[in-house]
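Given next, in structure tokens, is a single chain: the form predicted alone.
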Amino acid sequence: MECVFGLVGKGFAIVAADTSAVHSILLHKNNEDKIMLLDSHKLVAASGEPGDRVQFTEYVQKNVSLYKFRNGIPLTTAAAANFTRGELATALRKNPYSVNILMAGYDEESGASLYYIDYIATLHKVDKGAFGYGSYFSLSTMDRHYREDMSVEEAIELVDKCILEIRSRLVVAPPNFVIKIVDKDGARDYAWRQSVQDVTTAAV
């Protein structure tokens, strides 16, 4: 029951994701961070099969770093999104990855942006996007309340509305979420929304 969503505001982009590591009917942990720091000004929020999600996002992260090391300049968010889309398209004909990505970034020339990349290598630049079962509720909430000129405080309020709607409506709703932001000052954690703490099982 994964939930990943994001939006672009005035000079920033925000992405949020649930933090549940789930297999079948089992919940393994409540603090799995599904939003990776791609570089100083890019974030990748991913959903999908855990192995594919971790392996592919790490692969993209290392290749983005390699490009900067070789050329002395970082990839733009658009270039990183197109590289990611190309790798998914290549894998689609060989050994496809079951992973969906929201890539958020900030560039000096173009400002904040958000890219929607799904497991069959569809790429779109969007103002707001979502993946997983939570998208049924977060997309409709964002459609109702989203504005292009939102401030950070207004965007966080909207993210909290989406989380509340997911927790209220989804049968097996994830309890915890992580929220990250990227703007001219870089990519960073913004907040965790926790309703259940991760508990270590005592040895019997």
Given for the second form:
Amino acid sequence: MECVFGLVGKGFAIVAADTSAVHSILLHKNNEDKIMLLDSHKLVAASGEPGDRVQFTEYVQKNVSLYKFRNGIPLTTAAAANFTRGELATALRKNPYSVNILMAGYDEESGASLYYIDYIATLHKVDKGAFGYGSYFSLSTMDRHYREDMSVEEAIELVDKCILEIRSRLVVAPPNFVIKIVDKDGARDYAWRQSVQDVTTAAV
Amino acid sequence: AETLQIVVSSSPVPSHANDKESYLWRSHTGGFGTTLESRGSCKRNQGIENQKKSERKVSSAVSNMSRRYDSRTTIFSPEGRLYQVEYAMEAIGNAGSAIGILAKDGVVLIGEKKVTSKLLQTSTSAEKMYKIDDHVACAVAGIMSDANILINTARVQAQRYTFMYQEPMPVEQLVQSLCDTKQGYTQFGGLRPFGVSFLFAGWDKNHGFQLYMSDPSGNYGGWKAAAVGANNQAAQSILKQDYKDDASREEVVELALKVLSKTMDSTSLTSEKLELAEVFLTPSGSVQYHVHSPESLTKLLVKHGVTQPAAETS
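Next up, the form predicted together with its partner chain in place of the form predicted alone?
Below is the entire complex, every chain and molecule, led by the chain shown above.
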């Protein structure tokens, strides 16, 4: 039921992920952030087994940092994506990670890019991508409305269309989403879309 | 340890005086002498010799004491030196020289071939220059068989990086990685260091054209111009005077040929004694490693007037 999707616009890339932490029929929390800042100009939106998701994305993040400290220069988005795919591929036939990743980044030489990396180490450079049951709805919506070089406002409109589609048509749709953006100024939070918030006081 | 040998016999004590071919006694220097030395005279003689040695001008870097610290690579001498590493560098000092110079639009590597013979198959065997990856090449000075091992290691490291990141390995990282390997042989394992110095020439998108020199200790540095092998100090000092920043590849080739002609021992420079290679960018933006053919080399030698040895300067 986890929904992750993203797209590339003019000089930026946007990724959105649901924020539900689910165990069987229980919802642990609905504000779990599944989009990690890999470095100043990279985002990793991940879905899958919660333990694997955190373990693997943190492993990639630390290796990306180590590279920067050792060599004085950061990895490009393409290099980081290929490294990530390589680690999944190496683990695949021994003890695979059940993690799907959308990696978004901005490089000065090549602009904004988005990489689709699934749990069996498939790697594709894409303009738009999605994982999970939500992908049935978000990919179709993006295919209908996506254009090259969209502005941030147009892209957010499209993201909201996808979220609306997921909410209205997926049987156990996640209530909340987080949206993050990466462009020449770096990777950062863009917005949350919340339809349910945690109740902090008991109902009387 | 001192051993005492007791011989019981009825024959007279052998002495050089009564029989020229008689037994010679081992002396304190480890050699043989005609008289048997007592412990006292032995110590006295050793003291006199040590005194003489310290008065004598010692040309090599090694004192008598260091013989104890030579044999193991992985220990320091009392003066804090690693003798095996230094001896490795001595070995390189006798090998054919190699010079690398950075130009504005490329890097030039030139090497002196020690193995010259009409019978040598030049198309299949390279002696000084090797390609490590599409964007990195190196020149070698020292023990060729050691160099082959390290060149293979460097090639594997470069491909491993490209396999992981799908992009060419930055030149400095490649040099660093190889030097980490070399350093291992100076610290553990009990194996001798590699008797090779390298000049790495390459291009990457982070720092453009680069030249690195590395030695058996595992140290490396980035250089504008560097020399390794025989007469490298002479070459380095000429380079210090004559090197200019932002020279074109042509000017740098001329400088390289001139420096090598001044420092090479041989009486005349011919194309069969040299290997010349350039690393540069093609107009389409890909890195090219080009080794000059003997014909091209001969033309260059004539063009820059270095076929004869440099005239003696007062």
